[in-house]
Amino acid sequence: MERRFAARLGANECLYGPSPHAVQAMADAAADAWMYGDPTCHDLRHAIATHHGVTPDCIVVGEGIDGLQGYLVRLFVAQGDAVVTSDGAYPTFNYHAVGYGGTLHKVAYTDDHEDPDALLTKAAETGAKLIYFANPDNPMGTWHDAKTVQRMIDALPDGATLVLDEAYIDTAPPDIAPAIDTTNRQVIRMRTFSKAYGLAGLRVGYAIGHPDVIRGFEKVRNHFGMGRIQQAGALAALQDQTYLRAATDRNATDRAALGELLAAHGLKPLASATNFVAADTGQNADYAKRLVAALGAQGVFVRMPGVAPLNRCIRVSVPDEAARDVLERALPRALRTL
């Protein structure tokens, strides 16, 4: 028999929810849902541009980072073109790359971090069109500082474009994002309202890049993919930076508490810059898989990385107080079953 999880901690959602201003804006927009949304996302796009200190022609809005990655791969990758990523990194990018005919080339993580040097070396070897790199990373939550990322940007091989996935940038330390440079045609940065802004259900993301690169999205994107309610909610959320700061501060506090809870039961939490914590079980992938299932049986939904050696870990979204209470009861019971 199907039943709801008592604690949903596997999807890296923000359990605090969105800004009340965003909720009200979406409610107000619902009455006009009979009309299509603005196909140019004018107000939201201009507000995002102002927020980042760039011009609106450097911004494209789309159906979450997932949707934008699909458009980007369609623009850049022809049949057989090389695409480089890390083995075990966010898999949706891979689905797009393979689906549009690209050939994936993967490099290993190093010490539970994506390896910028290995990515660059593989890209040079293969003549890659795209290099996927997330900072902070999913599924491990680890990160590189801004100097490291900038060195990677400066060393990009000719003909390669860096897809810099910054979905978790709002929950990260302030020194990990290099300055935005929209004059560089080889870098496209992707951000989202799904994480810290608490709007995962809306599916709103955006890309920042050189105007010529951004203009290319007009050839392939779904021009009516962003509805009125989506645009209104994201715009109001962006305008409420006070709420965002409170949410990210709370995330940092609750993330530390989650790490302490996991450690108290014999797991080893990895340092995280995201809204989740990856915890080393100290065992192998089979053990981690059984722990995920045992927690599920206790009503707690968590996930685990998909490839070795990352899959010795489980990944737990940062809980609010109610979900943390559920996890605190469920975790020792689940561990006892193993």
Ligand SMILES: Cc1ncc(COP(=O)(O)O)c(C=O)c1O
Contents of the next structure:
Amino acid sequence: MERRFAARLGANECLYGPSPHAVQAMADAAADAWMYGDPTCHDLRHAIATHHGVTPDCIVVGEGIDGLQGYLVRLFVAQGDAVVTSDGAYPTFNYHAVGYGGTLHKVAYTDDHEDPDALLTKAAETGAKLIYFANPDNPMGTWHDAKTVQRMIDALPDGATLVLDEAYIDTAPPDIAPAIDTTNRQVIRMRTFSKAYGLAGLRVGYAIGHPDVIRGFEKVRNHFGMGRIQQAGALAALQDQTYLRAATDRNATDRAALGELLAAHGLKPLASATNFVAADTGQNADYAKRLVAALGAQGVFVRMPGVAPLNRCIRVSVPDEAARDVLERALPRALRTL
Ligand SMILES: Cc1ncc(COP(=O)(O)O)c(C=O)c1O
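Please give the corresponding structure for the form predicted together with the ligand, as opposed to the form predicted on its own shown earlier.
After this comes the whole thing, all chains and molecules, with the earlier chain placed first.
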């Protein structure tokens, strides 16, 4: 059984939850759940396309970014093909890449940021089919501006496709996403309803790309993978941009408060464009690990990056008021036990 924590701050979920309209739409759809969902996700796909000013054939909806990455890797990576990512970056891409027989090449973070130049150099060196790059990044919460990302896009080696994971784009400053260009076959962008929209448990994400690339997903995707409740909830959430803006404003305020709380206890919060904060413990990975465990013992679920030098940090989701109160009590107690 899933363990209940007093404060669940380890999975980068949005504690405010989804728009009430999304909740209502899911409740309304529940009685019809005896029917399969629309295999083409017509309404949701068209609404997403309109939202981004692209045509619907540039959009594929899937079981979260995690699910879509599986399809993408299956499409692009054959046995022994090279793929490139950053050492310590969000790992799901790696699982899929290895699962489909790809050879993973990793480059180091630079100053706690994913390093676009290093990724490009490694991709050119290895003849990589895919380059995974998250902007903003998980687990550090750091980001690059749109110009840097565009430069990266313009410099992609022939034969390489950039997987631009924008899971946290809604909580980021507005100037970090380059314009969406669906004429470029070498870029596939991924977005999700799991973060700012507060629907992680629903499992809905989408990819934006050139129609020919998007058409490829039709060969491999699970055609009835998106149930009626999923499609209805995501559509209503997308249509409530007022709620999304309120949630992202609230996230910015609560993120700043979280940073202050962590700093008040001697940790160094990194600037974040996401719904979590990575905080430098000023110590080593062993200390960070013990702090994660000590917080767990106090009923607070947090996590930490997996590899050096990132693993000197702990990673804490932005709490709502109730969770912040729990963290405020737990953190000094946890630190005293170390
Ligand atoms: C960078 C990044 N991409 C993708 C995901 C997963 O997204 P989804 O819930 O849409 O599968 C996460 C979740 O933490 C993430 O941090």
